[in-house]
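Okay, so here's just one chain, in structure tokens, the form predicted alone.
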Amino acid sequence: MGYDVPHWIDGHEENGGGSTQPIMNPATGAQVGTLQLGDESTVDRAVQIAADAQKAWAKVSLAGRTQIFYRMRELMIEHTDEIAQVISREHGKTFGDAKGEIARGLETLEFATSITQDLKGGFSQNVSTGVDAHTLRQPLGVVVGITPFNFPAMVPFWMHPVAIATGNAFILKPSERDPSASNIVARLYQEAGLPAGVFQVVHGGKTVVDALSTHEGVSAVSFVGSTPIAMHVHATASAAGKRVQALGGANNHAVIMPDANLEFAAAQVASGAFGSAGERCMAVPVAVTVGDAHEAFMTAITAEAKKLVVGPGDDPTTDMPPVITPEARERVIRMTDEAEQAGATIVVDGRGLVVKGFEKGNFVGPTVITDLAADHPTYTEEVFGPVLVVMHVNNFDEAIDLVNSSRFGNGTAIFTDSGHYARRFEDEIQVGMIGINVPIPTPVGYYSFGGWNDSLFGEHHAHGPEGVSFYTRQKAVTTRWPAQNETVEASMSFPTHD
């Protein structure tokens, strides 16, 4: 039914492990394509044919390398509306939504095409008598990554790129869910000049993660998601011997203090919390009041709530769309029936919202809660929806408390006119990315993203200079060149830098 979507493998489609898997529209809640499912068979061929392309692609020059990459960050401008379209169709989000996350991608792109400077090595003369020292980093071989259905462009790109630019292979296995920007940006590597084998495509569901994370072709894995299968992505490849970057899930804080803009720090919170039905990891699910701040911020949240146009994401005049599936959708339902239940006051309810013309679409409308215990699931687990927990607290010192008690530390966010204040948030909270009045902090290409605590699993962040340590390793070389004359007689001791 509707389109299929293939593997893409050693520089072409092709099918692949038997079993196949329905694409749906989130929007209309039908079937709109076909996904091919790889198996462990699959995941070897493509292992082999990585492989044997990053033998030759290692030895390809800097500039040859920086070239292709000028040529794709063309391809993807030109293509973006394509791209945006089936991630709109596949994913849900709104067209401009879509476009936004492939800018990002881009951002990382852009910085592979200066991997001429990041490879750059250190160099000292004379470290002792004639003897030079010098570094240089090299690429790990055959790398995997595997990626959520929530950026189906953004994230993959805060890998592949880095990875491919530093001399790898790369192998992505990206969601079932909107699979097929993945193929077309492996089609415009192709048209870009990369090599066939360098950049492949395989789907598939936790037979196909296994396999990758496992394979003794594989040196690296690279993953985001939730943070269960982050643990489980983790402990599975680091024990088959892989370096691991794992990024889980979150539950992001915004802290709203008395001193703040109200009103414009509603409409950022607003953006982070119910942009793309908060199906994002760098999402805000909770607002933090401080003080005098709780019942202006409360008037000004609701109103930004309400005002949302709730609809399919190729509609041009909707705010937010549909959550990804029919249990996502009754996931943010009960844990809003649970909190109710829990004597929490439902401020704005969404539980009931239908748009009409798509009433089998996984629609919820924009929740605000408040009133909630910090001990309840609604609050401290990640409910990924469009739903909005406002805690309130007396002062900076408890707002310091509170984020810094969960058990995520992916991003957070102040809003005040304080520098004092500001400078305090980010010395002191226990998060790896921090917005300051930005909702959403997530670093451009250049700078790297990444958590802490149950958001990270392995020591590396995610795409710019931490992408190029992770995939790759560094040698330490030391030189001397003596004359064809020159006698030195033989030492038992330990070398020393005289």
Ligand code: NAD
Given for the second form:
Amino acid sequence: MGYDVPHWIDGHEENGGGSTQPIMNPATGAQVGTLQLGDESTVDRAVQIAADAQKAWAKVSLAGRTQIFYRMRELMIEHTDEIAQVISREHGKTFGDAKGEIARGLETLEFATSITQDLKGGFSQNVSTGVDAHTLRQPLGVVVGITPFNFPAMVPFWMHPVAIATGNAFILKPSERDPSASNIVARLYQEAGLPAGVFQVVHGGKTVVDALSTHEGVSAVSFVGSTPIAMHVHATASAAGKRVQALGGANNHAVIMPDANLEFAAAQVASGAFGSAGERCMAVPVAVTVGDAHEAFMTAITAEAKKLVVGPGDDPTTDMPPVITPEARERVIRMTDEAEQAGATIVVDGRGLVVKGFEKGNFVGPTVITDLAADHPTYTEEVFGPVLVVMHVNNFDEAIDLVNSSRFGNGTAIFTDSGHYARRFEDEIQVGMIGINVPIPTPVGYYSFGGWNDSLFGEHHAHGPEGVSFYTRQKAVTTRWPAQNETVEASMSFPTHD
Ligand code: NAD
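Could I have the structure of this protein in the form predicted together with nicotinamide-adenine-dinucleotide, to go alongside the form predicted alone above?
Following is the full complex, with the preceding chain placed first.
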């Protein structure tokens, strides 16, 4: 039904695996396409092809590689609307939001155009008499990316430009929910001149993920998705001897200090909580009001939530789109019900929302909850929907303790006019990415992205300098060029420097 989405292997589309899965439009609830699901043999074929392609690719000069990335950047800009439309149809997010994620993904591609700088090694002359030392970084081989539904362009772009620019072959396993953008990117890489087999796409679910994570031809696995699957992939791939970075879920808190510009803070928190229906790993599902900030912030955030227009992503008047599946919608409603049953106040209630003409869509309205206990799952767990829980504390220290008690540690923000509290926040908070009066502090492409605690398993953050480090390994070379007539006594002592 609708269009067909096959794998992209060895420079062309092909079927493989035998089974399929429907691709749905979250706004209409209707099937729009059919996805081919791979199996172990699809993975095996892709890995063999990648291994062959990588050997030749690693020999391509840095100048040759970067020229391809420059061309790819132009092609991505030219095709932004086409990719954004596909994302909006399969993910549900607004057209403008889809264009935004493509633009943020391009930052990493731009970073890859200057890989010449990042692959420079170190050199020391005369570390010992007549002896020099230098380092170089080399690719790992075949590396894999497994990505979530919520950023079908940007999150894969955190991985493949850096992996490929450093000389690896990359196999992408995108989300089954919105797979088409990845095939367009594969086609554009080919048009940009990337040799067949260096970037491939294998579609599928657990079978494909497990096969990629354990295949002996794969050297490293980058994963982004929910915490339970991140833990599974980290454990499985690590046990199989792979280098692994597995980015998991989040429950990001924004702390609202009484000295903050509260209107500004409420507008920023609203965009963090309800943008893309809260389905962002850097969403802001929790606001922590400190002392006197509570009342004024509640008034402002209620007004912000109530004015949002909920509708399909391809309607230019839409502020907030549907969530991804009927199950996701039901989870949001159930977690709101459970909070209410536990005595919370539902200040803005999105449960009953129906969008006219889209009655079968996965719509749920913006929801604001307060008076919820700090051990309730609607606060402690990731809702991943348009729900903002407002927690109230008495002072800054209590706010720090509350944020640090979360098992996640992806992003956090503080809204304040005080440099003193901003500086203390940055120092004392146990979270990987911090915003000072910035609600979604997603680092630019030339920095690296990553959380702490249950938001990231493994040592390396994604993209930027940490990406270069993840996708390469270092050699340290010690060099001596004795004169042809130079003689030396054999020494049994461990060499020291003179
Ligand atoms: P998900 O964990 O369900 O899926 C992620 C990937 O894992 C997909 O490619 C999927 O096919 C695969 N997968 C699913 N179940 C699997 C299983 N049992 N075994 C092996 N593989 C499996 O995540 P999602 O629902 O697609 O995405 C939303 C989640 O991703 C949220 O938790 C969100 O916070 C998180 N996320 C985190 C970041 C980050 O940077 N930390 C970024 C984006 C999204």
